[in-house]
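Let's start with one chain on its own, the form predicted alone, as structure tokens.
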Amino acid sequence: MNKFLVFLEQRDGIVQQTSIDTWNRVQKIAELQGAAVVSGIIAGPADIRQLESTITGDGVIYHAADESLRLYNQAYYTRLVADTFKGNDCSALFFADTAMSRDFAPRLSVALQASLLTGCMKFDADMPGGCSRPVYSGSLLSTFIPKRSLRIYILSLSTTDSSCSSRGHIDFMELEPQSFTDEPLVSSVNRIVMHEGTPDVAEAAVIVAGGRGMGGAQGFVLLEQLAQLLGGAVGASRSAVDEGWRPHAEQIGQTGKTVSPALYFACGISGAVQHLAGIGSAGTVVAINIDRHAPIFDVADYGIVGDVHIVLPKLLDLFKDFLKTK
């Protein structure tokens, strides 16, 4: 019987939506494979009550509520997850494809002597551990399989496919406190926190993103106003981040974050292939650009040819008038 373990990432005590989506997707994979058991692990204090209405399927979620695990620590987290994985005799470990997992999963692959595949979009149920992921800046989809000599594998999933046929029953189990003070290396972490109430660009259902066409940091004020109005987040292209107009945490694309919002505004973004690689899973894409031949229009569902500094204020007024009638 296959046993899957899902790492559920928490931030400030809240389990991230990308991890919840990964759990639900792994439940679907377990359904397709037949006899498979799914369990989860949360590191650090977290409000597990939020999960009762958002996760699906059956399984056990282990919660290590140690205060020392509140902030990400590579050594502590590796020890906790490796012990849980081995203790449950699991065959596969799943992550959401986040900045944490990209740092965390390689160390675990060494600790567990496991094959590691990251950024997986599709999982092959007929080929244990096999998955497809984008290559060449998202222009192709390539299939990879784990090394056969390794019995176990680790996958990070990049999409938010959370479909599952049943709600099921989840048991929560608190783990006994552990001592992590004997770890030889302890990292010093500086946290850069976004404005309160601002959603993470990787979690947001609506993203208003800007590029070089915004003209400077001041141009993003319009995007902030639109994002706040729609309850979304502000994103940026690499060029805007390189110019210092926006923080790297908001960067979308091959060297930034892969996002899956229901609605994506691309404002003053030309649509380089590296940026398009990060929005392949977006729902509706709206592009605003002064260049009618910009590549972004090839992937946009709706396009407006015009100066963003003229179009956005008018768009803001229309949204305000529309929301007043609701």
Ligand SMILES: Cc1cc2nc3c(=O)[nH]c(=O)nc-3n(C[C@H](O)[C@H](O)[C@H](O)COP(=O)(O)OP(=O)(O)OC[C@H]3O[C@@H](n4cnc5c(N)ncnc54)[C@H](O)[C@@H]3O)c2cc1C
Second form
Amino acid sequence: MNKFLVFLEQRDGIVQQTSIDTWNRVQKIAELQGAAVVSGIIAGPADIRQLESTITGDGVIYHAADESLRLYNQAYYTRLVADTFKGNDCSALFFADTAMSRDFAPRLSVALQASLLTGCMKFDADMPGGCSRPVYSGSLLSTFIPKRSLRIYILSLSTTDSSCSSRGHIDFMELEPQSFTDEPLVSSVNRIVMHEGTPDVAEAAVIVAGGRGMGGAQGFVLLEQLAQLLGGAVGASRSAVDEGWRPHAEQIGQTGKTVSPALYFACGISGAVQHLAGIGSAGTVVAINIDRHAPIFDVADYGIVGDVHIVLPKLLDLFKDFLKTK
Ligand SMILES: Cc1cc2nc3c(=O)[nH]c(=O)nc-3n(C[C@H](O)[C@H](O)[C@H](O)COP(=O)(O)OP(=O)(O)OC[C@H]3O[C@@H](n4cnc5c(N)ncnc54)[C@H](O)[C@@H]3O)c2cc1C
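So that was the form predicted alone. Now I'd like the form predicted together with this ligand, please.
Once more the chain from above appears, this time first in line as the rest of the complex follows.
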């Protein structure tokens, strides 16, 4: 029987939504592949009660609440996950496609002699370890299949699909504290919080992004207000970043970040192919642009032709009224 392990990423003790979506998606894959067993691992102190209402399916979640794991450390995390993987005789390891997983999944693939595919979008139950992911700036989906000789595989999932399998029974198991201090310290991490409580664009479920059409740094105040109202993050096109209106950390696209929010607002963004490369796995795309022929409308689910400075304040008022009724 296949045994899957899911890494559940915590920040400040909160398990990230992208990891919860990954867990739920792996439950679906397990169902498709016929009764695979799913386990999870959380590194560092975390509030596991939050998971009881958000995760689905059956399985065991191991929690290593060691204080030394509170902040990400590549060497410590690799050892913990590799030990859990081997101890449970697993065949596949799944991550949400985040900056953290991209950093330590390659090290794990060496430790476990496993194939590694990152940024996976689609799976085929008949192709264990393989997946499809975007190539050439998102213009094509290409299918990758690991070598037959590599029987263990690691996949990081870039997904907006948070559909759940049926609710089952999850056991939570606290792991014994252990000492990681004999591990060579290969990385030291500084955590820089840009805006307290604001998610990173790479992990946000809602992104309100702006481009040159916002007219200046001041124009982004409206986007910050909308993002705050919806619990989302502000993103930017490269033009807005090059102008110095927003930091590079917010840039979305080929030379910025790849994002997969459930809801993406593109405000005053033309929709150049290099920008679209970053939003290929976004859920619903809403575009606001003064030019009805802007290419962004070709990929948008909803389009508003109009001036952002007129449309956005109205949209803000509508959302405020709507949220008051909730
Ligand atoms: C190698 C390479 C890598 C690149 N990487 C990236 C990347 O990672 N990310 C990225 O975004 N770009 C990237 N680019 C740049 C990309 O080609 C575009 O130049 C850029 O995305 C355009 O940004 P923009 O849409 O904000 O600006 P513009 O193309 O100037 O578009 C501005 C839009 O705003 C609209 N507008 C103007 N005023 C208003 C208003 N008042 N209300 C509503 N709409 C208005 C206009 O109609 C227009 O559609 C890259 C380019 C290259 C060559």
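Positions refer to the first chain, counted from 1. On a predicted model such as this, the values are computed, not experimentally measured, just so you know. Rigid core (definition): largest C-alpha set, two forms, superposition within 1.5 Å.
- Relative to the superposed core, Glu250 shifts its CA atom by 2 Å or more between the two forms.
- When the rigid core is held fixed, the Cα atom of Ile29 travels less than 2 angstroms between the two forms.
- After superposing the rigid core, the C-alpha of Ile42 moves by less than 2 Å between the two forms.
- Core-based superposition between the two forms puts the Cα shift at Pro261 at 3.0 Å.
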